[in-house]
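Next up: a single chain in structure tokens, the form predicted alone.
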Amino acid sequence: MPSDVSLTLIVFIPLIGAMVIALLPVRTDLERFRVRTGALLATGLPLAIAIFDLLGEVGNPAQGAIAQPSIDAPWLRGFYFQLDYHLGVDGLSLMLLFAVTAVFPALVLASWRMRERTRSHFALLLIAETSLAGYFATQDLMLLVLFFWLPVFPLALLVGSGSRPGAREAGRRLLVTQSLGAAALLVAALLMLLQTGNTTFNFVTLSTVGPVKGAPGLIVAGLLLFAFGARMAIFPLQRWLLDGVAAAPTPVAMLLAVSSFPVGAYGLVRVLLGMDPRGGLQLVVPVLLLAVLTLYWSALRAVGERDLRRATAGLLAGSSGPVLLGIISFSETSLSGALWLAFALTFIAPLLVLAIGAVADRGGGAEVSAIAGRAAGADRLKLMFAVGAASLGGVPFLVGFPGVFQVVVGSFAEHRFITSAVIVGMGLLAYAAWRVGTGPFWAPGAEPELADPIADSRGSEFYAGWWLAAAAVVFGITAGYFVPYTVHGTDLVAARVSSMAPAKVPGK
């Protein structure tokens, strides 16, 4: 496994580069142009770290089975618990973390442009770099309380003070919902330790003690679902995200995709599947339904919307219904195909959020009608929707698909009727995709030579959608060397869920 450095420099350079970049001076175009390259400089360091130090780990799946520690060091003790620093990654953790830290750079470069704010705006991304590497690399729950809360405000600034209509609404509403889901997260943490008996958060402790009994283990749960469920905005818990989206700065709105979908999926699988599943298991009618009326409502909502950045976030709000179904059908294999879904989302998401946005930047507005067939001749812009888009129906050979097919597979002979709902669902999303791409990308008659075409993607915004695009291929051709991995760290999990459920009468 990765050496007890190693976690530790991908979860803090980032970190430590926001700490820098908040001293730079931005008074000439030299001095934010080195803000810009520092913040460059801190998210690729992580990434070089993480390609060489991770990615090796994927070779041997047995790995993914149980959660190796890094480092475990004392941290706060003489208190009724105790708080570790524990960092450590296994089958469920270690891909989410990297895709984390691939993404950032292409964060960076779409953000390259930004003469506002540059200073703080780059800080605050770091700064959220920092929380999310740290939340899945931890392996105490307090720290993954922490580090679930701690980019929300970052978030919220962001978003609040950008210049689009609504701007502080929006960051104000990201505020309260995510404080919301932290404050839930924190008090079924404290109501898990005190029902257990236990005085540590070690994830292993948590996950190999009896679990929660009773109307506790369905309060800890339920608790559970709104923190983790509101972070990936699931139905009815998607207005922060739609406005948000369609109120930030384009590179803010693909940080907000970024943020909440691989973190509340993780949860769900990490939390409350690995130290509720009793909780978990009272819970399968409601995810069920709640998954069946995300992916619907979603769906639904992007094909009529004339907002095409609202569009695209209510696409990527539709995703958390398969990801949902795959959750609870408690399966290694549906297990792994939701966390291959919110890897894949990692990379999807803002792609996505990135073509629409550069499309509704240059074109005046979001509103289809201004933008209709304007964006026709510009191929890149163009086919980095494709991409995303086909990635997001489950297209094979793209990142989208090995999620898909082990959801279905894995949740087909348990819950027939709701996956079946997925699929045509899953069919009404790629149509909404469609209809989204359509308005700018290939509205009928729509010719090149339009009168004010929009320009197509060029210099660092380019190289960011390249990246991201790139690494949709590239992990959707080799998905089967990375997934073993991720079974075998669902293996454990599915196995503890199964303990726990109750006994089938034959012939029932």
Contents of the next structure:
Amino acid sequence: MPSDVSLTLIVFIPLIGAMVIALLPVRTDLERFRVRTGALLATGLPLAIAIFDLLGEVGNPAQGAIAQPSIDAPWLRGFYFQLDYHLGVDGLSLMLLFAVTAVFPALVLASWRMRERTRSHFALLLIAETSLAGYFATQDLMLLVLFFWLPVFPLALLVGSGSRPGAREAGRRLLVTQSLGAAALLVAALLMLLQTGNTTFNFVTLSTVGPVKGAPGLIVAGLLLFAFGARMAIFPLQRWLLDGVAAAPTPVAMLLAVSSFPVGAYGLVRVLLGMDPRGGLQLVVPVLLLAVLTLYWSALRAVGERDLRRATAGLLAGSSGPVLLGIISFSETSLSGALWLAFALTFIAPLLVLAIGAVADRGGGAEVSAIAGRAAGADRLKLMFAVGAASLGGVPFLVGFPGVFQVVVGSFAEHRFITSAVIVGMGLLAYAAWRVGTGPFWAPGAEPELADPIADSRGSEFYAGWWLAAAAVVFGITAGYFVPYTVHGTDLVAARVSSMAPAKVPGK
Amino acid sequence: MNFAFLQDFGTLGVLLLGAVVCLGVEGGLYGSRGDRGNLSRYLALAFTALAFLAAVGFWRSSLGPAPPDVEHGSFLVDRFALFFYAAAPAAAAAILLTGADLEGQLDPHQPLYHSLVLVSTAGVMLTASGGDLLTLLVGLATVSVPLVLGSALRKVDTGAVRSAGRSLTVTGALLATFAGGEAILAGLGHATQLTLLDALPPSPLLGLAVLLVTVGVAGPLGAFPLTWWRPGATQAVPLGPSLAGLALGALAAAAALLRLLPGALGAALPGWNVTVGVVAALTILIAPALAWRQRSLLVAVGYLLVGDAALVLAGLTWSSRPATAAVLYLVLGLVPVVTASLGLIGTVQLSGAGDGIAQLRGLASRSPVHAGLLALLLAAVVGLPPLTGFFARVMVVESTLQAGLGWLAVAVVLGAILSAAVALRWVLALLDPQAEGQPLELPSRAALVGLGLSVAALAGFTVTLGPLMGIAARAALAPLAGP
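Structure of the form predicted together with the partner chain, please, following the form predicted alone?
Next comes the full complex, and the chain you just saw is listed first.
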């Protein structure tokens, strides 16, 4: 069982690190090295705590259905609602929290060579880690809203301060889209409280009281879908991600990818299905349509895109399709699959962005015509991309497979046609990934010695890619150990939806 | 002999005594000519500290089971008033510290300015203690008029005197507007006591009275239709009095409106909150839109603060104890935001760097302390989480939803997003690595202490949200139950 302070430490060590880094000087190389090392330490400590104090939880899958109440202290009383400083993890959140702590050291390593705005970059990166870790660790809806909103401004700053054309516009678009999403989540949370007559934002209470009925329930569900859908870059709310990944420096683009898909998927399961299941049931048809549209639209965009960064972002946005299908199918298996896919994307998305971003950075641009075949000799980058793309496509023994498999198996009984369409769409997505990879790595006829070859990954960038690829392989092989814990985590959600509309929910 | 009046009027008396002492310094009774500014500032700080401690002691002694309220005619010393008795001296101290570097504009009349700040602070207390319409009017005049006069102290610039004259005219017009609203209420109720206003007969004039009262009180803070005026006025006059006017004005406006609207009229006029809500929504949306186009950080932040102040109006729209507590928390958080942001921008402006977007571009690389503080304060001004403004906004949104004014909740949310876009633009300019320029000198020690305390308050008010809301909820009892 996690100790009382472990979650608090995981969430707030990066924030303390950010505050310390903000005060450090960065005039010389040595001072910049101190900043980078400090950032690595501030991301490494939460990972160590997560490994030694949290990960052992999964050894007892039955515990996945129960939130471990590490800390539950009253924060605000005497208003319409109560706020609690309530942290805890269960089967829905533990793996995602672990993934966040595991991926940030890689992001720091990928940022190691940044020379401009070193201090602000690492400080904002660490604030983003606090917000993501807090988001998955909290058991209070208002805290979840706070942590959902917290990274928006730092991310917009990181994207907007890039030197590529369109960076400012991309930062502004990210800010507006994600602020609207966060505002929708806030209003939905307050409406939920108002309609149910509840006074606490506690997850357990909100997941057991009578749900919001009628039109308000639908409004709440619509707001939640908008909020989390915008974060997952579902159709048609993808432009912020495409522009952001295209315009931001590679480490920032990796961070964007990390802070989008898992956050949106977890929110849909935890809040929409867990707290407004009736509203969720009313949205089945639109969400299924959105799943298919997101998958096909993104895959086709990725196929036709000449800018490899945007194409990669399109690939990732397409993966929201199967996640949505798994969520809206409501079975324990499909829900577990959706969450596992979100977990997998935490590693896959930055890995793909890193591989393509490194090629584009060193190739002088992301246009496929400018870098065609020039990375043919970059075997490490090639391998990183291959592992990422294969994981995204659901190749067995890689981290994406258990997610795709569970989504398909769990959804097929209820939505045969849509599931079949999604399977075909996954094939299209795999084709798009092949097209994206072919350009720089395997373009036919391009001889590395004829064009200016792109140097292979080395140093900190290589270690970042290696770390992410290793995670994709290790969690693919050992998935059988972790998945039962996640499946048990979906027990309560599936049961609650089942109690609302038993006829619509397939058996386990 | 009964000395209870010393306790009841002591806090107010300390501040007025401090004002007299500062006037003595101005007149040359104490201190050498070159040192008078610092001497009177420290004296004023000492008197504000004394007043604050007295208010806190009085608050603690009023928490017993016996009814704590004290009445001296129309002068009430209840928990609601005591909340402002503690908040106003704290705000005055923040003004004196963060605005220390800005007082050079007023040389050699800093002691007179300090005296005016103390009188204005006493005006906040008088407003909070107002038990009838006339006391509220006198209280509001005591807050605004001294600081408008203070803005005319910049002798080197004749334009400042003209601007101060214009501000005085506008202030007078707004006080007259407020008085007009009060006259209607007094005429309808045949009384000026707030306790007697809850039985007003239904009349179409009531809506007009609420509008006049709202505009009259919130107008000095830039509420619609004066949204265009306030930031421009801030730029034209010395920044110290402007900063003080906004911070103390927000406290006084909250006190007056809470006493009058949910406190006295809450039961008499069911639809008054719609009128207040419309003024709030217009201000909340127009202010950040105007800020977006500004090339001067001071004016842009001025508009953003106008939007923040309008949240007080939005929070008023639901007559209940939690909503009133939320307004008190909001206004408490607004004070450090106003003093720190305007104080720092003024310091940067006076250091010769200017406050234009071109001049501030790349500030992070040459003056990281200034840039970091400015970025943090911009985040606080627009209420980004986890700073204090975020929860204040959340509670205001909840209050508007409870009041059934969903459109106002939407306006608050849209205003927050617009404000965030403005802040992003400026922070991106601060972080621009290409721009070059001279590094700025750090603010003076007093200003740094003030900035440090204000920044600590921005984060600290979030951490201590629960206890502060507990205090605010206790203070919120009185105006709603009637004096």
